[in-house]
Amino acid sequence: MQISILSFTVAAIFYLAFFVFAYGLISKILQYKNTPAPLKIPTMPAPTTQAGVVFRMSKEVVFFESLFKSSKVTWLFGWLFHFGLFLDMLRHLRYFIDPIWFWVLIIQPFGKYGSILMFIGLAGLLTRRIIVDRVRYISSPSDHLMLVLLLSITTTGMAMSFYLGADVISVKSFFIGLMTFNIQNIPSDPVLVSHLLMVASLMIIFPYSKLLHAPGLFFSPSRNQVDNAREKRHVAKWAEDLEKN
């Protein structure tokens, strides 16, 4: 089978995007991990046990507890976007596994509507950056462009899911071929190709943008520290090295 120039180009872009994404993400996580935390600075009221820290982090990751306390409107749009993204990503697993796991099949009807939640959340977050004075003042062009990119990915995905359709079998063959280094032809659908190229762009940008708050949350000392400063002396790694010398 002869591989089209379009398929080869898209495949090459995705290989590059995956490399940049993996390298950037691992580098940043190692940077977070190795950054000294010299003080006990958990945000109060803070848990006094490790189990309490796990529970606190769980509430932050799943329910965005601190954002809820700060701004109910921002919390609503942010949570809708993230929950919709979660559903949509689970639904997209069908393109990368064969045979498809039973729970991925079960979630397909629900995951399809995750894009609607994503659109509502992103539209609300973008509108907030435009009309709220104090938010507009601190927003940079990259903040707006990131939301526009996410909205563009969402709208092209919705267009294929609800109106235009897509050759699911060919798309799945293409991505399984990428994972096995056996490139397959991709449909020459302009909406599909635009959608995929924007996803690849997002993968390249992700490790070097504010979107990195996703893994960064777990390395925040104000969230992941136990409030036991009186019971146990906190010594940073660099301070331990100084004491040894």
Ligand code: HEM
Contents of the next structure:
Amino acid sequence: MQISILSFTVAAIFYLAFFVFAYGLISKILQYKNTPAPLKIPTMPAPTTQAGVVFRMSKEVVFFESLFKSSKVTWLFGWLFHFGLFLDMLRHLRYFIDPIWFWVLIIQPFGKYGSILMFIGLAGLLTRRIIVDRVRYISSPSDHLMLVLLLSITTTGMAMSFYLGADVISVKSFFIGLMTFNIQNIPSDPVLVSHLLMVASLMIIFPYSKLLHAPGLFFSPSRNQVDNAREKRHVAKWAEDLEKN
Amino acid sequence: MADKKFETPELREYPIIPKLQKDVMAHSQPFIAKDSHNEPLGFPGELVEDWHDVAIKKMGDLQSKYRGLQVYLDSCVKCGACTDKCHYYVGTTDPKNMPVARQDLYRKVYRRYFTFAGKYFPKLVGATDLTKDVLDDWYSYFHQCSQCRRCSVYCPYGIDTAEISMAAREVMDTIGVGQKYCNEIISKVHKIGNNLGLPGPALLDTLEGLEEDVEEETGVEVKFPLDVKGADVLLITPSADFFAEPHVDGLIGYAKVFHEAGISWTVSSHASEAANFGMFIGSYENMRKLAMRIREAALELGVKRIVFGECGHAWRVAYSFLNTLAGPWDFLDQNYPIPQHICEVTYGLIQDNKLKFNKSLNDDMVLTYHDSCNVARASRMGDKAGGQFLIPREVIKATCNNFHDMSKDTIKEGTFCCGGGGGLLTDDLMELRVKGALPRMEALRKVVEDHGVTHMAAICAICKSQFAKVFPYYDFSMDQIVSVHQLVSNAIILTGQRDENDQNDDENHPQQDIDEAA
Ligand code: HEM
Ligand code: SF4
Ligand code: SF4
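Return the form predicted in complex with protoporphyrin IX containing FE (HEM) of this protein as a structure block, the form predicted on its own having already been given.
Below is the whole assembly, all chains and molecules, this chain first.
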């Protein structure tokens, strides 16, 4: 089988994107993991046990609890977007596993509606960013562009799944091929190719942008520390050295 | 600067989020520290020649030492949830007082020097060089943050602007741009042992005076011991408690509680200060040195317990950091929390029916309670999360008949700062302090109108001083702020206390009051 230049290029870009994403993200996570938090600074009232911390963190990750307290509008659009993104990513698993797991099959239709939630969420967030003076003030071009990029990914995806259709069989064999180092042809569909290239750029941007909020949350001392300062002495390595003199 | 005329903001009927007014507070800067203030703290006396490089190096150093700082700098998504949460933004409408915008003053420099995007695409991500103008903005706006942590409650990742202000202040100190108020005070504690520079003999004099006052008033010999070896409790309290109103009434309250419970206690002239301004300037080393005085005093006096008086940030340093900074405390009595808050002590005694109160002695007041930020959002009391909200209120309710909380979003974890915390309690920042008090004044005005509240109680020396000062700007009077232990002092009936005619009746049923409170 003849592999097209397009397919080679897209494949190469995906390998690069994956490498940058994985390398960048892992180094960031290691950096967070290895940087000490010398003082106990959980935002109080905080859980007094490790299990309590897991519960607090789950509420933040799943429901965006703190955001709910602060701004209902941002919470609504933000949560719709993330929940939609989550559903849609699960749906996309079907391109990477064969045979497709049962539960991935079950959620296919929900994944499709996920994109609608993403669209509503992103459109709401972008509107808010433009019309609320305080949010406009704190935005850099990159903050707007990030939403535009995600919106473009969402709309090209929706265009394919709702109207244009895509040759999903070939897409799947392309990605399975990538994973087994056996490059396959990708359909030369401009909507599909631009969708994929934008996803690749998102992966490249991820570890070098505010998308680090995803790993960041788990390392945030104000949310992940146990409130037990009086019971358990907590000293960082570098602070221990101060005690020697 | 300090004598600039400014207008007190109007109290609004329905607090709505104000529109931005750019740079209206750019002029607000505290006095800069002199070399004699900086040097004892280990900082250069004045702006160093290669300040730019030193500052960038220090930033890198701090990022590698504090995970919080590193994570916070990377993680903000500019969602804007925190933008209307800062009392300084509400009171001044300066957009750089929105927590995220304040962080961005630091973050834009971080991005420029430490991130790929900022190095190669500065305009795209809003990264800038560290210039004199930026430094100037830092000096203004990182001294318009009281490190109250309100923003961190509402941020989806808990990003704590206080941590970033502390880092910025430490970077500035490292290049010789210190703030006079904080640094002068810290140098006094290093030298003398308290913020006021009050030497031992003066302290002894003051405490003896208090003994006389209390005996005259009650007929009971309540002691105010200084440097007594072998006492059970070492009391660490803010130095304002030694003489200023309403603080000193709180100290009298602690003394009466200890007396009545039969707990022997002492103040130390070596560690005669609860405040630890090392936290405000973000300096671990200075904070630790100040905390070590407490350890030294405890060892020297051979006490069994450490109890802290009413002071907000001091309680944060005590509760959250003391074990880290000056522990381990294995030589103290492990049956008590180390350290313990005076409210915990009083509350425990109330629960055990060890104290008798005549609540009607506080009937001339209708009270509300101001949660101090550092107690509410940075520490705890008791053994359950949220004890820091419950315990002081229970102490108030055990000693007063009339109590009403302010509206829900202005108390407990959502409490608004008094406007003078975080090292800003200085006359050269008066405009900021008055404006920053606005949200609290609005909440107070509301309970005054709805419930006839006459007084606000607090457990923080900074809050008390700040309110005494800014109340008149909002048509309250300075004596409307009271100490929680002042209420205790008013209502407590000491064993053998001289009968006053109007007390006779109630004295027979003090137990009843206690039961009602419990
Ligand atoms: C652990 C997983 C994650 C959590 C808990 C999380 C949480 C949040 C929260 C609470 C916000 C603020 C509210 C909002 O503006 O929507 C936010 C914003 C955002 N998140 Fe996530 N997120 C996660 C993963 C991701 C991922 C994987 C992406 C990427 C593609 C992403 C993209 C974004 C973007 C672009 C924004 C900014 C929205 C705006 O500009 O207003 N998040 N995230
Ligand atoms: S810590 Fe308090 S004063 Fe500082 S930015 Fe946050 S809300 Fe404002
Ligand atoms: S709430 Fe947190 S993430 Fe959102 S803008 Fe403020 S600091 Fe950034």
